[in-house]
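The chain below stands alone and is given as structure tokens, in the form predicted on its own.
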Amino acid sequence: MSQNDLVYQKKNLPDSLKRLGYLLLVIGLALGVAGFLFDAQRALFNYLLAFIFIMSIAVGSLFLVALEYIAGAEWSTPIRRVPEFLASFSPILIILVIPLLLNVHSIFEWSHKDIVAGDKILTGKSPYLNTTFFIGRTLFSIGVWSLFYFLFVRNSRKQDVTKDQLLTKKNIKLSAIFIPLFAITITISAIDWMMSLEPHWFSTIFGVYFFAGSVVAALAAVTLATVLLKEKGFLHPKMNNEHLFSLGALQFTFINFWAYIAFSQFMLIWYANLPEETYWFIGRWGGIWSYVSIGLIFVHFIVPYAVLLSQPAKMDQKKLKFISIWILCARVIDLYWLIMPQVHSAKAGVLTIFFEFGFLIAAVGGFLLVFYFNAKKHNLVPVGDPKLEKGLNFRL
């Protein structure tokens, strides 16, 4: 048994934790699934909402422990079976995406054939944009990373047993190869799931914004989660706040990534003032999508820059936990900003709404549930890396 085993004791996260899971889960699909009643047109994009941020988080986790690997960070070695167990969301997307495959004709103008017929663009897109290469992409895509997944944990925990350090460098070449992998089938999918909503737009860096999103919510994620266990005690205890002030810069440094990419990308298509370009964002800037947009502005990225822009903020625990929670509420309003125009059935009414947010509340409970029983198995701590102890005595 090594030092670190000795000064390390694992424990179980408490009974609540999962029961709160199972509570939300049931509470979130039973309204979400009572919306169809309502508006089923509005009930299965919100369910594309809701899988969307799934799958924001377990990716951008998934690339994170990617990320520390190819980087050899040290500081992050402590706290990253966080992000794995966030990350092992990634697989049961392969699930979660079958009843939007069994809809696709219900979501996307562009899977109707007579449509595409009378339209000389989507006639132009079509040896893209068809059922068979939409779901053959879309199963590659979560089959990669389900494969990397389990390529990456597998090494991983495996470590804490033997404590081979050749599995840290077999898992630096994985994410040597994952790196572009990830780049590629995250902005397809984005491409895919969220752009071709309207199949005549088109942004060149959509995928870009897509991923800026998406590592700020797993980040966001993280932190939470990483601030919670600390407090309770869950996480070795040589952690410190200079390791949360790592993840707090991290935070700041992709929330002006997010904005940068979303002002180019607005910034672009207004100056350039095309027609086929420009129709996308006045749609958003009539009626009540006005104040969405310009409310994105301020939650997504003028509240979190200024709780974290002070460097004593980055590790204030009760400031770090309020962030993070905000930062992945503002990532449900940029999603819903992205995906809720395109809804067919304009009509939302007061029990509509009450029922929007269902399979969020759903998602939630089901990320309570995948980390308790990952935690009940595994340690929370990667005894075995080589890297933990100089992890451990890390300091600014």
The other form holds:
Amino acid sequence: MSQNDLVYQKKNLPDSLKRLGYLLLVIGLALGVAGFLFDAQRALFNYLLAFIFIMSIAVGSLFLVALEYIAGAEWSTPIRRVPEFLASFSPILIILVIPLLLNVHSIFEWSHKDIVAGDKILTGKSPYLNTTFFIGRTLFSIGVWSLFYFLFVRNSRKQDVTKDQLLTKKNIKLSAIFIPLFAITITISAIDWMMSLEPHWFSTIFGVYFFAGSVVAALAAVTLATVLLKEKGFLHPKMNNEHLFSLGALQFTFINFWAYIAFSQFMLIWYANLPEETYWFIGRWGGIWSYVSIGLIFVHFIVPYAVLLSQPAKMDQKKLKFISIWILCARVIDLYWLIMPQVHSAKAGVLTIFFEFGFLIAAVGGFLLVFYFNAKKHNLVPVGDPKLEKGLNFRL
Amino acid sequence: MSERKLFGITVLFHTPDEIIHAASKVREAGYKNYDVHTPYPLHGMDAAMNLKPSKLGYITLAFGLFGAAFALLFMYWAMSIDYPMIIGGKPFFALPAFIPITFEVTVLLATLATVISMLAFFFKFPFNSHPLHDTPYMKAVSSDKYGICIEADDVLFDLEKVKALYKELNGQNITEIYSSVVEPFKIFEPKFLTLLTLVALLTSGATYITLNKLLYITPFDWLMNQSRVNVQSKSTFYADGFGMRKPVEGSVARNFIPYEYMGLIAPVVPLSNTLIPSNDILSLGKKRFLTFCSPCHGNYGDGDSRLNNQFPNPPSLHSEKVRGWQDGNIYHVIVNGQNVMPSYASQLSRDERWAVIHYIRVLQKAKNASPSEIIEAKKEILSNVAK
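Swap state to the form predicted together with its partner chain from the form predicted on its own:
Now the full complex is given, and it begins with the chain already shown.
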């Protein structure tokens, strides 16, 4: 078997993927819009949930790309296009955020001037939590992500043709600039879009919590896509299980990191027992929410931990596929648990559940389409990357 | 030399790629008892040697689970059953507070068990005379070379064949390694037993002296031992043996001058206030008044404290009677008590009593001032502010 038999040949993803993507998008949007007509406020929160789900995967993937460059990782080079494709949602966020920015008034309590004026705490926070600054911060964050997405991807794609090694160096420098900016932007996004839904509450670890969850979700999405593409033979034929093991190990790490951060947040608040902090958790402890809160520990930590613990499991394509889908669902539950208790809508009922996940279905469809169109135009393997050869020969 | 047993044959390579290639060739040749030595872990070596995943992970898992269970159950037993204590208003079985300790014990036991079992089962500890130790080969592979050693007890081992394989792989420094012959150690040799006995005697003696003598040497007396009679200790000087003595009859403690008219209705000779009112005296009086007088007489002496209607109502200090009293009469009441009011002699010193009386006079003046006096006072305040 000579070296030349094992080269990457670009193949288009099947059209069925595109059809499925459109189908999910249309069904999801239809459900979402129907939900909007039924209960506008709740639908806005559902939209916010879907928006943050997309954001966390897109931005988390962008972070993984930057991480690969700055750490000089070789094993992940053959699959770097997968997070690059997923991150291509970052510029689209500018369009997706518009419905939310138009409805700031119906989502956030602090945007009501009369409530803020009568509330000492909110008045004190108003230099930060006001509509103008909020929109400014949001556009800044999305702007930073989009800018760095374009820069990373432009260099990476140029390299496919020119095979210029300096482009890798350029991207390493870009990642060094991007990672601190990423830390700031993801923290303010977490605070702005989720923590400020309950503007009296605060938790200094919240940004880290959101970061941990985002990276877990991005890794799950990358792993799922990688396994599926590898099974169908769209990736480089020299890719092997040891690349999957590394993805699984990274997933395992970040699952633990998430649990560590989530528990740190909970335990400090539980132990100090200050009413200004505890009521956020108490609000997630009434009625059916207590099951969600407890369930989150099992769904987001214990099950993935147990499944991914052993070495063979991290190489098992079936288990990886299963746990990646599981973690993505866990991410949705986590975000649901963060966002939805803040909805105070009277029209709850069976119908609500019917519409609840419309926008999320549309988001999944959106990801499929983004992947399809990216794969149509670009290689699924960075063929010009100087680290590719070493990456393909990666062994444990 | 003939009695020394052949342990194996070693070979050195210069690059990681060569050693990985060589290891896979050795495996393909069918050898089982061989080992590869490299200065650092090499990616791809597991595959080249066809190594199964280590069994060590199971020990880690078992002890990790044991550690978690042990920590949780122990804390449950200690904190909720054996010695339940309320800490910070949390329940006895405060699970979130137990999680960090559970986590730490889990990690601790898992790590210790892994390291110890690795030493015990995999390195066959204490096994400190491996034939490869202290050979040029081991020195090379622990700095910058990569080596393979095929051991002589392999089924397929054949000196010439192994050397030929090494040469084919372009290996350097092919060396035969012999096990050194080690005489079994004799435990009942008289010399060794004598040494053991000596060590035992020396250790016990040193321990005895340390615990019973050295620890009781006081380097300095500090202030523990003084030539005086301590409180409640025996005296050898007095016949009754009591170290603590009563003061001489009629002696007066400093600042505790007794009141002559104790128990009488009023002082026989009119007393006059010994203090001249000043800011300091008045604020001292106010402080003492608020501490000791106000609980019954009220903050402004109106007799309107919260004891009203629960107790014989305390009298107002603004009545004609009290205002007409001389300072000495108020002093007498403070020291002696009156009706339900007990004596405050032990709470207030002489000067403090007089300071309180000054303050009461201020209160009385403020409460019963005539309009013209109020106008005067206001003028004074304004002029003070203007200054």
